[in-house]
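The form predicted alone is given below as one chain in structure tokens.
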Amino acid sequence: MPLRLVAPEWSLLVPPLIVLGTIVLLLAIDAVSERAARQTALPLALVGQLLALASLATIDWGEGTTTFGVSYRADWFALVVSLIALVAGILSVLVSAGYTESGLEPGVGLAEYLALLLFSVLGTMVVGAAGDFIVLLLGLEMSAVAVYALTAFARRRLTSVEGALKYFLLGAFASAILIYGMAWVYGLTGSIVLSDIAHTLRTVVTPGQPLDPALLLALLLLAVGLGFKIAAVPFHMWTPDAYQGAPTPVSAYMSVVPKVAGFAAVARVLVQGLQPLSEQWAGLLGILALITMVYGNVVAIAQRDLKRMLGYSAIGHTGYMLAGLAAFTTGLAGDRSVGSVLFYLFAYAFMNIGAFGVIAWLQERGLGTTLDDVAGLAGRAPLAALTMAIFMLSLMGMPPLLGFYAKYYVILALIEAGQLWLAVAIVVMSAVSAFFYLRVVTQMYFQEPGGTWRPVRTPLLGLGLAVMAVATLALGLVSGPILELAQRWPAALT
């Protein structure tokens, strides 16, 4: 029988193709004229991502259509992941505006910087739409390699290069372990397609019976590889050094978009591909979630560098999101697990990029990144202090801010799944986190200012901070449409 080739449905690829076209255009303009690139790169990166965001509305995601065989899936899950990645990418470009224009880092190439950032966004969108191991791995590495380079972008600073080197080396080991786990799954099921893997496992796995040792090994290898991508303890070693060493706008981006890619991969692999093993991996994720949230929040207490503190804080938030995935029970329409994590990632993009954005705003004015540098900020810049306070309180989970609703939906999913111990752990660790988040607020409002102040104008950065502050205040109160969209995931992953 002759091989029949089917033309791909290019219409399903419009959003990632727009991002790819923006990357090519950025590099082409830079190759022709560096001056033109510096004048047009930021608007072009913003417009390209806004067009990609608008183009999401042109696709009928509810049909769950696939192309390139079943390798690329246009379903509800892919829509939400693409939405979060593009929103985070737009906010990161706004936060990067002052850094790329001020000349703080000699030798910074604006077009290359933005092209790498968009390349990582593109990789994250590919992970969200992956239908098999090959596409998922390609998307993960597209996102990760770009961030490795961005971490070392301040190449004249030793801490930046050191953080990037640690990130790259540990990332290479983790990718090798992840591929090894995928190879084991392929050997056991005969397929790399996630839906086919789930179908095969349903025929060989008996609920309540011990798991085959080879299958257990494959599950553990996948957990280790994916655990690194989301910075779960004990696979977190790269996080504080990379966050502290990278340029602050890169730290802002790194704290969100690679995490979105990692959790998208975890959901695709475990919830879709290894769903018949949910009894085993849900318990494993629950243990990892507890260890991760406790470690991240406790160690953050000892940090005086704000970027390093937010790095450990990010580990704690990874624990909260892992707890949401540990709430997975049936995969039926009533299951809130994956939906709660998607909403958490959406909320996290605004409040965490915003927190790093305020640090970048301070650096533009000649200050550093320690607690002493924010002392007395309320007297110098009341709006900047108020903005930072909003982000700190939201990350802590203070109602009615967006971060409160993110934690609330995860806790609700855990209670409905009978995981009361994890729900209590989130409440306790949120109380612990209040120490280091409120310490930033007290420094701004109740301490005398120190250091020199260099007044400069950063309109795009200011616009980005204003958007994120308003979103953090308002989106929690009108979170219904986003949550409803996130809760449509069972049609995609089950």
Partner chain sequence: MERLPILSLITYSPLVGAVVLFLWGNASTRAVRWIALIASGVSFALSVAMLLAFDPSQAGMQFTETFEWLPELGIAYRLGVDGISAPLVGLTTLLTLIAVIASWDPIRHRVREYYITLLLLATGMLGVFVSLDLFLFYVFWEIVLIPMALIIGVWGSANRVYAAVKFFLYTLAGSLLMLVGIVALYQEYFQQTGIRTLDVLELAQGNYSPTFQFWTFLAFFLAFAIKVPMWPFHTWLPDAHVEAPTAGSVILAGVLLKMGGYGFLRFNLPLFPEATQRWAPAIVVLSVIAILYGALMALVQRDFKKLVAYSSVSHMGFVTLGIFALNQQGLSGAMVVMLSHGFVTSALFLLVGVLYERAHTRELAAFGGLARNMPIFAAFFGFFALASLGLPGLSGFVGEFLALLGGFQSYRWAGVLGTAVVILAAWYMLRVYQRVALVRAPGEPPDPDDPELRMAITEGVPPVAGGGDADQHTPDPRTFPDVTWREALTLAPLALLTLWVGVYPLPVLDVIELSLRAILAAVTGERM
Contents of the next structure:
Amino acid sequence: MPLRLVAPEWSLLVPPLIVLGTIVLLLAIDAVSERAARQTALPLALVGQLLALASLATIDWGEGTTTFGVSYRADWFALVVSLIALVAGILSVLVSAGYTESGLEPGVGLAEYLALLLFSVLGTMVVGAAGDFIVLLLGLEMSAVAVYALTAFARRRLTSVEGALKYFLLGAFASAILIYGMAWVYGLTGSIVLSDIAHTLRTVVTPGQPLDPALLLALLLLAVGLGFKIAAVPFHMWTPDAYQGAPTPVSAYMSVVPKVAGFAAVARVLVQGLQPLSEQWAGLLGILALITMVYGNVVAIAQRDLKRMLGYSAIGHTGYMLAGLAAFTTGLAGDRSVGSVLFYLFAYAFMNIGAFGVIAWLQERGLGTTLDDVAGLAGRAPLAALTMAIFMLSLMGMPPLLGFYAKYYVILALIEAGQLWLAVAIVVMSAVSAFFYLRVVTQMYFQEPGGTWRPVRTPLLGLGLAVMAVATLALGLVSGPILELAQRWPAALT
Amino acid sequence: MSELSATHFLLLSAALFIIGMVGVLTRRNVLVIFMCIELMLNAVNVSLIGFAWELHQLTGQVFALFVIAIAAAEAVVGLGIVMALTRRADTVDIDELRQLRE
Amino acid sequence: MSLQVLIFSLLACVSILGALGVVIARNPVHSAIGLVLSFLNVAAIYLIARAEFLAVVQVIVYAGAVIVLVVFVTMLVHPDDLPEFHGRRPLRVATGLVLGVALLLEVAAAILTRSLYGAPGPWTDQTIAAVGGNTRALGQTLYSDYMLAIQLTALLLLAATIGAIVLARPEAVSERVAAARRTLTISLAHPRGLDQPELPPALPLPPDGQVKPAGGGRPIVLARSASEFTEQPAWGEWRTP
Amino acid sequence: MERTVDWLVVIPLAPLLAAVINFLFGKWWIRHRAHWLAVPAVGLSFLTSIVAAWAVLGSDELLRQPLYTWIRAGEFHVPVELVADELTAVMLLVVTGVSFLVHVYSIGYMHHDPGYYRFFAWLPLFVFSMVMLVLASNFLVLFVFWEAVGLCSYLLIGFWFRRRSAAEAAKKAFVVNRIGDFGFALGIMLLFTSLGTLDYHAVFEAVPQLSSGTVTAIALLLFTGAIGKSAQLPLFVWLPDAMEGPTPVSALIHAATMVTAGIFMVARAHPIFLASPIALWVVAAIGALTAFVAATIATTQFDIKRVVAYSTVSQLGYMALALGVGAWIPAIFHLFTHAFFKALLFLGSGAVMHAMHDELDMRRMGGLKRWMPLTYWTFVIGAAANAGIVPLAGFWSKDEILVGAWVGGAPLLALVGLVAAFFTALYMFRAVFLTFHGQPRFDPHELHPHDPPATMAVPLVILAIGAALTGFLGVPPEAGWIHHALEPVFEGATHHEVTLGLTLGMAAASTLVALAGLWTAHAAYVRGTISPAAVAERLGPLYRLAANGWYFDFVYQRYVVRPLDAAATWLWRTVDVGIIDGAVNGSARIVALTAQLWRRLQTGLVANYALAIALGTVLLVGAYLAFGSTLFR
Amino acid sequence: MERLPILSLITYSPLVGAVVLFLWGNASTRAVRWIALIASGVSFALSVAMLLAFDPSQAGMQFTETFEWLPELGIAYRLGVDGISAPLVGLTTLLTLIAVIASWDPIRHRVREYYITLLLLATGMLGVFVSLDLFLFYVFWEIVLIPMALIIGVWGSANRVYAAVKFFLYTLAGSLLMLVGIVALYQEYFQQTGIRTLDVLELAQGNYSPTFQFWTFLAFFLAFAIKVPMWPFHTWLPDAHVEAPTAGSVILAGVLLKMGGYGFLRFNLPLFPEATQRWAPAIVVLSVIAILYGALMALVQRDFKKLVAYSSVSHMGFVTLGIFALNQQGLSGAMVVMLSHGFVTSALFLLVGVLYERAHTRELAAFGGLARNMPIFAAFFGFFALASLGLPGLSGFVGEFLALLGGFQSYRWAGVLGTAVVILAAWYMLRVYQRVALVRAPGEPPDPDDPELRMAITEGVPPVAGGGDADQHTPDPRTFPDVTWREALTLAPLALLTLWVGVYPLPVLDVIELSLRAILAAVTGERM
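Other form of same protein, the form predicted together with the partner chain, not the form predicted alone:
Time for the whole complex; same chain goes first.
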């Protein structure tokens, strides 16, 4: 067998390459002049991601073309994941604006921060486009490793390091389990290419029959490893600690993009690769979904720290999204499961990054991150309070906010799949979640302000929050095209 | 079992993996936990090599190669975090890191 | 039982012993030695499986680079004051063991009942030899089928490196703070909440005697002149206009 | 035969307009000129009523004026339509006539009251409601104004709203009436459900289709309404308290408007009652009992207005008795005559109060004859008429009722009526003697009683004439003018042959009884040969029973009102706040507690976190291997 | 003919006002109020025009507007009104206008935010009544929650946060299940016909299995029953009312509760005819309990607003009784009760507000004898108290009688028990009227001509203080000024409507009749 060095289809790689270019540029500028980097890094990261976003339009995703052999798949699914990752990345950069501007970490470069953030975005995009286990794994790790570092970014603060350490140790542990699962799949099917795996399995699995234990073991090891990435109970425990410990913009980021990567990986691995085992994993995800949403939403009630509360709430949302995946039925056109999850992630990016963004905004003004700190915010900063209220209500699932649409599509998917019990669980848990989301609104609107308040100007952060608030408010109304895009996944994953 | 087969590799791999896992579960020293994770990754590699040998493929070996790379990357970041940690708190005992809880 | 199996078993046993040593040894340096032992034996096993390149990589990268790094860090962080000397967690050990045994049984069950679904590949000993050995075959495969993965690995390592640099580099005061320190008075937002107990005693004070920032969302507050500063309490929320 | 006319509406409209205008503009613009509008309006109403009566009575035709459709929901169709037949015509005459006199009287009586305009808003409103009630062409409209009458009574009884007693009495009147209305409303619903219509004519046509059970139920439910409104046992308790209103109001309520509504309604619905012997029997029995009970109570009262009030209850009992025994025309006849003498008695006692500076207790009166001859004589005429002394109005109508009861198959009830007649005479003349005879039991130097001014005196005189003479409308018995007039209405009713002997015998008996009552009263309160105190002493519990109104109020208060209040409070505190709301808050608390419990799982220890992952893995793998794999199959 | 999208205009003109207020950050308080007034006034005027143009001889939807929204999911922007919703739209715009005027003086802080919230609320409520798409309906349904909770929580009185949160969570919990019901219905219809739609009218054509109907009915029912609120889901109501500011109570009682009744009529009955018939007896039982229970609760309340709130529970019991009597009289009655309750109870809350403005307490014990120094107040109060107790000639009677008649026809016992409430209603309403308006102020001695005084002098019976034992710190009710012209302006239209519907309800009945008949036909399976 001779060496085959085939030139890849570069045109398919334009978006990740733009991101990569941005990273390189950031690092280069930083190497030349730290001062210049500080001034140009933010706009650069923004422009880079925006360009990448725009370049998504240049590719004909409908073909489902692969490059680098079958390693890289430019299909609808990859498009949507890239889209969400880039949008979330842009929003995170906006949220980061205030934080770094304020000089919290004066000794640490902004450029590295943004470079790591972009690495993570890049990794997520790679996961979305992965055609085999290795690429998928590398993408996941790239996404994760960057976030480990980002979590510890406020390294002067012990909690930040503590959160990062916990995240890292458990993440590595889970990675080992995940890779073990992949090894098993490889060993049983003889391939690491997702489509080949599905093909092989289809020939050996009869629906309704018990499975070979090894196959089940492989499946479960994968599920555990991926369950960690998306923070499903009982693999979730790093989440609240890491969210609380990380610098707030990083919390904002890590609540969304790694989760996108995780769900993309779940979709690639389970939905695409192990589709013949859907009977088994759909049931498993259903159970995990239930436990996850119950645990996350209930424990969030007991929290007083907003970031921690949002951490638990993120677990709850993982539960909803898992429920969406559990609604998988046929993988044919009309199956809404993965599409609903993709849309959920899209919506989640706006509202959750927004919520963390408001917390960052408050920290800029000298407040802490507890419930007491937002008391009376509506009197002090009505717009900020309104923005936060929008995010909270959207997370709660109040129409006509974006979060409602997301939840609606998941419920729709579930009911179409006949999983009524999960749909009911979602709405019951939504009611429970109203407890703690509403408490934030209550604090802001119904209480008198306390604490000190330092008026500062954070225009970029404000802009970001405004964008997210408006999007949360209005995107649902015109969610048709996005949803339509998200619903094209069967063409990619089947 | 008389001939060497992938099963041997797999059993070794399982043993190493689980020893590593038990180590992660029981040790308090961050660095030892870290080593245990490396042990687990290494165990996975044993599986991969065993499978590859059985299947007459190189894919498993390639995979193992990348796993090593991943392990290295994790090691780099992990040790960076440990460095940052020891600067903040003079300990590598994870049981002492309990500020974030409940 | 063939010789192959015998050798394998021997290596495997030593490897497992090494692994056990990692888990059991109280001194992390001993653990590291156990780890190296285990890795080296595994490398030997790779040779049995005709993965020569992997075996080399195992020795160089793992047993060499990574472990050295680990030991290095271990030494760096006061190896004589290790937490595990101060207390045991018998319940934790017991649970860990129970879980380990349980998982081992489960995995063993899977191993022993597994069947093969995948088609065998072309790389028998003969074909490998035909292309010039394992390393060459591997290299060709790598650079034809796993090009993207290699590129990504590079990026991954780059990202990890940047992360590590950021985290591990000394806490030099930034240019801005240094400049400020030269000419201005520095005041800090008052730490509160979680941050308060965290001011580590080990933290060296800056030379001019001011309190160092403790992080946690408390920005350094710069005042352009002394008068501007003295009007404010320590947590007076001042920023440069 | 019926004739559609467009002037019938004047009868209700005139007082309505007066009421509305006085209400809206009274306080600031009209004030003490309120009667300028109200009195002519009611007068106009009266005149129109005369025209209507003229057109109806004896002509065998009825007047009809459709106004508009009120409610239409599916087959439920309620038009508002004025219909005047003979019964209505007689009622109209009574209502508007007496009301007119009361209005005139009020000009003088209420002259100094700050709420003058208000009084002259509510009074015409009362007239309007009553007139509409009698003009209604179906049960629902009847019910509407039935309630409206209740409202007016509320407004007027509570006219002096700053008095607690007045406010309480007004509320009581309304609520007790509502109890009756509850039955009435159910009766209407049952009617509609059974027959699909509420129009009088259609209902009466269809009555034979109904099963006897249904018709009895309907009749009894309707009569429940009458019990409330016409103050029968056991719901009469509101009427004596209604004295808290200004005296003209009492006159209006007792004589012309409110209480007669029940009698009118039963008479109006007589085809239904006729179809149910049980219902008739109940009506008669309750009537007789009411007559008796109220008469005994009246004998023991010292408040002059209360005496008169209980006498009203008693007389209403007679009317109900008459209705129950099928003596429809005598019932209406008694209603007619009663209107005159009762209005007279109330206005007379009003004059006394006026003179005595609002003193009501007869024990502080006496000898007023000297200063108030006109009042005295008119009052005596009223009292005698009420007591059934020949040949005053009350005699003729009451006698006919007793005869009717005797031949209507209820001789026992007739006897009860006779006994009640004795008490009637007794309490009436007791009142006369205590008030006007003997020595003054007040200080004549402080109080200077005098006859009322002309606006009050003239109505007294007119009413006295009426009380004296209206009885002759029913002479000869069974064949008087009123009988002929009302004959067409009660065509379907059975006629009992009444012999002349019976008539004369009953007349003699009732006269004797009345005279005996008169004699007793004279003996006790003028001559002093009987000591009332000794009698009261001797009768002991019986006396206390009567003096306390047979403990009706007491029982209601103790066994209905207070338990209900207590039950409601218990429901509120225990069920509503405790159980229902407790469940709501409790579930929230449970969730919060669960949250507190579960958060403990998050120990902050990495080892535990890893343990969770490992445990999850082991459990999931174990479960799936055990149940989903080929391992154990 | 291209018609004016009048329903959209009605619905969104308050929203436009809210947006203007939102953008105009430094508007003066005066300007804020006027903008709110204009926005709600425009909405009201348009709705009046709509009502005038409404053709009562048609049973179907009128003024419909449709355009595709999310066609893939069968979601479209569909608006339309029929005889059921048109009067409710009118009621909503009227009460919004009244609420704006009623808040003119009492709301003094965060005025701009207040009016924004109020106008948003108006848009939400109107949307609920005009939307014909289940998705759109649900969106509006939930939108209503937030501003209402804010109004209670920000501008309410002492215990407002608890009340607001309770209101929010309670109603949210109910409506979320409805969401599942909506989706399930959509899916069921899709499986039957292959059409993806959330059009209410189209979904009503579906033929669903009894089991499916049974559960889906329940999901919808819960949402509406909590909103109505039916016993035993009512406990949020007294809290919410007591804590809400006056205008909030007006909207809450006047419109929000109607959304539940409307939901029953629009969704439960036509969509699930069989389940309706199966559930009806149980619901009738709950209705009768609510009627009597609410009245009994009202009897013993010490807080004026709580009393009116519980009376609302009682009155809304008539609505559900009438609806689930499943006959024309009952349905018409339920509709009329809804409207009437909108006028009367809103007015009662306004009256409570008038008192609260002056006394800063709602304890009944603090009042007494107000008829003397506040005659206009007393007149209005008396009028509405009478209307509330169901006096014929006022709007309450027409509806209640029809509803009870309907109940009586279908369930004799229900009619009997339900009718019994007329006694209790009279009792509690007159009791509170006496307590507040009649007799004397607390501690005030009797008048010179009062027999009570004479008894006090001659027999040594001390006169009972006017209003009972009042708190020492409350101001003397004798000093209260009478209603201002602005307060009167809010009350007078309601009084006129109450009178009008009471005396001449035919126009209203005609408007609702055909639509109700169509619903009834759908339920009973008869042809129209």
